[in-house]
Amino acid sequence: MSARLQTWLWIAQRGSAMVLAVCVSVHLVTMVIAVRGGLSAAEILARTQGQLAWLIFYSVFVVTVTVHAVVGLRAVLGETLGWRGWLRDLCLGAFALLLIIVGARAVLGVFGAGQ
């Protein structure tokens, strides 16, 4: 692998787990006060429903932990098993599709596209 590809996996790892940070702490803290405040998931899922900023959001949130996760796991598996090569790659971007699907399946589930 090239030391550019490499460096730009390297960015796209880094940069993936800061936005992350930042995702998993709003939603974190969105949940805790919905539900602190007595809200149930249904009464959650009424209140997002054709709301564009979490839709925006949670689509960030989808794409990123898509990155991320295929990323660190196309690292894992040629760390640790020397799967190296097309095949692997190839495996990862389905596995990224994959992701992606089911991700903005949730996404358009918590927005109420499906209603």
The other form holds:
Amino acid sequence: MSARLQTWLWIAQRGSAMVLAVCVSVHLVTMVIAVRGGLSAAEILARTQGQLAWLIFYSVFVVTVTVHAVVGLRAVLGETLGWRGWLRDLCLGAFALLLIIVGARAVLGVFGAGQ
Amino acid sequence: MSDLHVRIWRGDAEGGFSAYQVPRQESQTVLDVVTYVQRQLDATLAYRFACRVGMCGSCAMTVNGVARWTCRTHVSKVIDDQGALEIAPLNHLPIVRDLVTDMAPFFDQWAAASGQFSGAKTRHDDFATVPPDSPARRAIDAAIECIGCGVCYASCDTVAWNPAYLGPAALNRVWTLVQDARDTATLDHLRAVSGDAGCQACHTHVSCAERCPKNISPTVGIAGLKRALTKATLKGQL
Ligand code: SF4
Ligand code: SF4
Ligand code: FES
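Mind sharing the form predicted together with the partner chain? What's above is the form predicted on its own.
Shown next: the complete complex, the earlier chain at its head.
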């Protein structure tokens, strides 16, 4: 992997951290308010389903989590286990795919697609 | 004054500590202790020093677990209540023998980081004018007095985790060049310090700044390099 691409990954890591700071706050505050308000899971879903804003919000959330987690894990694997090179990056690519798929399923559930 | 109980690393990486009794003296430095051992107790002890006044950067060792310049480290500052002093070679560098490490990997990183100045002027040109109070010149002032002692390199965890990492001193050097109005290879410097082994690998642990005997903060310079590199990358210059 070229140093240029590594730099882009690093920038993506920083950028995703900034987006995540907002996303996690919104997510947590919303959850706390909803749960304290006594809403059940079904009631929460009834409010999110069909809402384009939540679809966009959680799609952004999933994408930034994927970027942040995978790039971070790449550094952790390199520095802690000494695992570097193309095989690590390939495995991380697969892991990113998994996160996107699992995340997309959750987002679609919140949006209510496929029901 | 009672004697010092000194343990000194002997041999190469497979070696171990040997114990020596050294008379305690007023204003004694750690280098004085090592010199006493070598001159009075065991002439085969290998260690390195030159200036004895904190200029050459050759006397750095691990003293009671912390990398220090030994010629300017007073014994009183580092011994514990029992008067114990443990002296070992610097971390993260191959041990040649006893307290002498091979500094080549350390300086090779300076070359790999493009730590050389490249200017456009010749001896026939006039002097460049650099305002002393410009922000760039001030940033250079804060970073330029490096003596190449390797204390920061030996104190940086990232160097241990990532053997390719250029390290705090080399990056600090490149930071002075990137700030230098006369240097014409800024983008080459930034390219050389980019990537997994470059400035991005720094975790901002600040051990380097904490330990640098010249009170330089490589961390600040590395943060500056990260900013400059990000800007240049986003602008598509690299
Ligand atoms: S701030 Fe960076 S260079 Fe300095 S010790 Fe920490 S990781 Fe190493
Ligand atoms: S930055 Fe400080 S600790 Fe590092 S080599 Fe230079 S003088 Fe020594
Ligand atoms: S002997 Fe020169 S810096 Fe210590």
